[in-house]
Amino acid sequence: MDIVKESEPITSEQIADKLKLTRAALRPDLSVLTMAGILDARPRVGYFYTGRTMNSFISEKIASIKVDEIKAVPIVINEELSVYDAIVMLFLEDVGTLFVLDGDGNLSGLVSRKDLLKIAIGNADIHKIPIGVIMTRMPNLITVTTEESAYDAARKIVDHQVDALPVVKLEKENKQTKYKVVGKVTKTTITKLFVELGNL
């Protein structure tokens, strides 16, 4: 990228010659940075600099990701479920956040490992306890939705320093908006994402 900066436009053979390498072993690296939008190659003239970094094609490769395709499944439950199946249910699905519907099969709030501890290190008897009475309720939960983008999706995380994002479709009823949970995206969701995205 620097020669070409310093030397546009140059052809493939003078890059080559400048690294003292083969043109076919220069190929590669050359049809990368051209399909990453960084290079831009016109026949007979040579390669140009865009101005694009590396920086940019990352930033523009997860902002065009969609939440929908990077979604995972939701484990959720109801309000009425006590405390103590929650913390049941948590370890066997092996989840840091449970998400809580009510009656109608809407998202009514969520909990999460740190609220489930706080109350069974206590005096409760979390047998009896609904989980409805300690979840936090809408609409103080952070959604997403499906159209929503990966980066959007990791800001909402780091900036409100949740674990998870409960991923909802948005459906009108009598004039309000009810939240249907149809996925999730955890910080594990969006760690893979980046471990695949070094990938390639």
Contents of the next structure:
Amino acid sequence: MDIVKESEPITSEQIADKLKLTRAALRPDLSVLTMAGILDARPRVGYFYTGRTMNSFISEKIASIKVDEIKAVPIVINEELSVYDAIVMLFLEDVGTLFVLDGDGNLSGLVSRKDLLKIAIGNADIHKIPIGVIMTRMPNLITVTTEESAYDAARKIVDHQVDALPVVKLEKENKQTKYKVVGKVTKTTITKLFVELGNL
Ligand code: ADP
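Having displayed the form predicted alone, please output the structure of the form predicted together with ligand ADP.
Zooming out: every chain and molecule, the one shown earlier first.
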């Protein structure tokens, strides 16, 4: 990139000369930089620097990944489930957040592990208290849709200091908006994506 910036337009032969490499050895690097839009190749003229940086390439890549591609399977419960059974569920399913549905199967709330810890360390009878009483309720939930980007989801997790976001599909019913849960994005989902991108 530095060589092209200094001496554009420059042919691949000239770049290879400067680096004391063969053109064939250089070809994969040049094609990656061209595909990423960092270099522009003009036939019989040579390579130009487009002004785009590796950072803008990375941020565009992250913004182009949709929630739909990375979402994980959500574990859902209903509002009547006891706090005790919800805690058992948390361990059985090996998750940190449970999403709560109302009688019609629409998203009504969620409980995080800290919500469950908080109630469990008090004097309440966790066998009797239903999840509906302690959950964080709609419309206070931070949600994400399948069309939003992985970056949007990660941003919401950081900004709102939460571990998980329900992925929702909006449905209009008698002028009311209902939310169906179609997935989840959690800190784990984003970490997995980060590892995958690092492997490219
Ligand atoms: P933990 O309690 O396991 O650290 P969170 O940091 O996710 O989990 O939760 C902190 C608080 O925010 C909890 O009271 C929880 O109910 C609430 N919360 C968690 N996720 C969301 C969300 N997506 N939208 C709104 N509130 C949430």
